[in-house]
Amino acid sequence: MNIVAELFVVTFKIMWSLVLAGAKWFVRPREKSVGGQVCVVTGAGSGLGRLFALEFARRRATLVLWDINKEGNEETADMVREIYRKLSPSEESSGIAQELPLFQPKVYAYVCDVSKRESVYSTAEKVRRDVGNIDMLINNAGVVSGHHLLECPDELIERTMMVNCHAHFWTTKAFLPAMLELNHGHIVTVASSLGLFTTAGVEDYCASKFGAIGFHESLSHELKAADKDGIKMTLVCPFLVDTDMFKGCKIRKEMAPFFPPLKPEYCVQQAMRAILTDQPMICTPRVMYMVTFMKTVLPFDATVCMYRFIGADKCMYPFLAQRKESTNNNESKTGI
């Protein structure tokens, strides 16, 4: 075709991916049904895996849940059965699950340290070899150090990258064949808006977040390209959610109501909704999007001033000194 034509029909995909894209603000798309399917969560014996396992569980998909905790993900299995048993025929009936309603879900639980690709690997081949092959992967698992990077361990550091960005290329490189093979298959990132920008205190998990939207990314152009049109990416990208996890993280009290820590359960809600409508990429709240493009247009100086206005140039300082001075008591109790 010739170039100048070629740059027309180009010029027209794009504009008609924007009204595509436009048009899904006003219609909501159709969810589609995951009941029977085989879905992978890491990092599910709490927070944002927990979610995601019990709301899959509502739909009746099969959970293999992955967790380095053993007591919490065989809690989280048990939240799973309960689900399931509750689940009757007229909640088939009703749109939750209108396929497969003689179909039985099943949840099974493995203990993974996904930071470490043979503990990855293995795994792995349990579930192929008690569950068979999985539809989706959910890749949440995540840690965060909560320190200075000056007064990090160099350990530490390790471990914020392995579980936050490699354990993502050693759960993909387990499954990814099989979606290969069937050209079917849904992988979902759980990154955070710190993977997008910045701020201070927290360069480990920064690094870790933006490596894994990297991955993300440079995958779902590699499945595009190898056309995989059958195997669905997701990446989500949620704001602070009010666990644990930032404990303590504030900025200007003026500007907080405006940016208020994220409900876990609306969270996850959001992401559900972006996974099951095949959505590229989520964040949450949607001014997330304005923050990113701000940051790839405004000159470094200008995002400093935005940062200082809304106190989110040292908004994780009170979360590293409640870090630091949790440390130091429990080093005095292990003294004493």
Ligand SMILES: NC(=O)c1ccc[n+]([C@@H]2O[C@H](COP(=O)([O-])OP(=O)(O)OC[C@H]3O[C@@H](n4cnc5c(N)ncnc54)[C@H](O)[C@@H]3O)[C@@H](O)[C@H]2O)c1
Given for the second form:
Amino acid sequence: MNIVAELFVVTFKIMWSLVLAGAKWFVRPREKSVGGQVCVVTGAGSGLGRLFALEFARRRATLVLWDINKEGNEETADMVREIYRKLSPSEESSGIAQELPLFQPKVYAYVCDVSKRESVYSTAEKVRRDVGNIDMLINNAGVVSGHHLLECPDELIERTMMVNCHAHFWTTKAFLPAMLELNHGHIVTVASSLGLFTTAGVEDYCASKFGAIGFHESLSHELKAADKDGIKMTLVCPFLVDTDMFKGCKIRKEMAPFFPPLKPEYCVQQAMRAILTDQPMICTPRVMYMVTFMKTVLPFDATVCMYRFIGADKCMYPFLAQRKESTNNNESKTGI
Amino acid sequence: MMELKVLGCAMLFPLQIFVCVLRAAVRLLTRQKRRDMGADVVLITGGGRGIGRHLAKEFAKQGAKKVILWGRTEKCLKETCDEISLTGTECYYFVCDVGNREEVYQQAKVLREKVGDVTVLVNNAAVVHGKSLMDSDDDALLKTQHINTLGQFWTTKAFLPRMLELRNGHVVCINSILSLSSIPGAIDYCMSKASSYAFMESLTLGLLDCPGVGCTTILPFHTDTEMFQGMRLRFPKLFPPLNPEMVAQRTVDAVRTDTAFVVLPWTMHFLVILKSLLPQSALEEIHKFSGSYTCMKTFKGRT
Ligand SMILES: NC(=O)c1ccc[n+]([C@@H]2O[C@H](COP(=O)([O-])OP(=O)(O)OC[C@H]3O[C@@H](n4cnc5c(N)ncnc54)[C@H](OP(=O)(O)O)[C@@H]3O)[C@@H](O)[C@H]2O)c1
Ligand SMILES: NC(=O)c1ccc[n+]([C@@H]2O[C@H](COP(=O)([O-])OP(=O)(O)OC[C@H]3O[C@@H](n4cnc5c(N)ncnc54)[C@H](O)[C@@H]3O)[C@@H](O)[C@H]2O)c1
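Switching forms now, from the form predicted on its own to the form predicted together with the named molecule, please provide the structure.
Up next: the whole complex, starting with the chain shown before.
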């Protein structure tokens, strides 16, 4: 094709996608149904992973829960069963259900350390045998070392990278081939806003989350280049969430009301909406898009100025100090 | 009272930003003070070939006291070392695989005993596997991570404490523009470089109030070395591969002027800005048009 014509077409397509993106502000796209689909959630034993599992359960998806922590995982599985139980009567009372064979979603819980390649591959094999093909993969398991770089034991740095970053290789490689074959599936990466900009003191966590986003983006381009339009990808970037993960993290006192820690339920609801409408990326709260944009246009000094104004550059220091104290008191859970 | 303070801060904030932007612009136009390299001991990882080699020569040319090279292949390290020694700069080389933690710490100790304290650390060693996720071998994926990202953690942990003690030092990372804008077909590289970018940014923020210790990250576009051999861009006239000598010059200059981030060529800023603005589908069209979806098909790497 003539290059000028092609340029013209591309410009038009870009305009069109801008229009479509704008239109989404006014007309909310319909959420897709996940009823009967199989979702794998990693790190489902607590926090966001558990909430994701519950949300999917409410939508009648079959759930496969992975976590390194057996009790937490079983607890989540029980909560999911509870939800399933509440769901079924409502369908029985409606007339349609009698005619259709009632689909009863099920929950499967596996103990799996996602940082270990063999563990992921063997558990994935079990899932294939017990459940069959999967439709959704939620890569959510994450850890944080909570030490300054120079004080951090090397094993913890490696662990952070392995769980938050390298695990995506293994889980995705385990399930992607089947998805590619059917040209159907959905891969969700739970990263963090620290995957879009950084803050001092948590080098390893930032590195792992940036890596996860790099992986996600490269993979989504890969799928696009291979014309596998049926496989969707969603990147979830929550700001600080009110779980135990970053307890103690503080931004500047005066700015805190503008950037409150997210309620985990809210964060997951927003993420679910994005996932079910096949949105490629979601940052919660929205102001994070702004911060990310500012970061790309401003020179570095000005970015630093902005971070300092918000108090974001050193916000992890209280968290690190708290972690250190609790390590000294032998309460640390970093050893898992 | 507190409200007043917040209001004051909020009013001042745009002004502050404006001043920062202005200062950055002025810095572009005027000549500024440059660090004197006369007392510096420079360590370059992967200094045997490619950009690393040019970096070594450039540091020597700008008057570094000692240059040290790390790498896995003794032959090319020796060649580079000889070449630099000829110009009169003290040069040493050690065989060290930065992907191996124990080896890094051990060689760092050897280095400290034999040569002295390193004041400029250049993390340049990197590999690229250059395949799509499903075609890649598991071990190859991990190897890239270990060299490109974790290697940098270990070298920094080995040398930064002493720099902080001396209140004199500089950590440099040769990153890549792919860290900010991924392409398909090099998933291992994009991921590891993104990690390495975040590491540097976080470190830079952390070292802001450490006098005498600075950071520099260079984000070059495709450079004319063996690394991405065979990669074919769609518009080579518009975006010609960079010259490694130029990258080296700009790197050394950035170190001397204590500049935190350098994007080469500067036009790549637009790509980064576009990426943060446009929806994914628009970005995909741009990628498709610019040929980045097909450029890795002809890639013949060496790993
Ligand atoms: N070329 C490009 O298009 C391009 C673009 C953007 C950024 N960059 C970046 O620029 C830097 C240098 O690239 P280049 O083009 O000079 O690549 P190159 O020619 O392939 O050189 C890489 C160097 O790293 C060394 N190295 C690799 N693995 C190592 C390990 N495990 N331990 C120690 N040394 C190791 C290699 O030496 P041995 O094999 O002897 O160990 C070699 O000297 C890299 O960080 C790269 O990511 C390159
Ligand atoms: N909490 C926050 O402030 C915050 C902010 C942004 C992003 N995130 C991200 O959201 C995700 C979930 O965070 P959370 O707050 O629910 O954390 P959490 O600590 O409550 O939950 C993490 C879960 O992952 C599991 N896990 C840890 N290592 C594992 C391994 N190797 N294999 C399998 N499972 C493992 C843990 O057992 C736990 O159940 C993480 O990826 C985190 O990085 C959290």
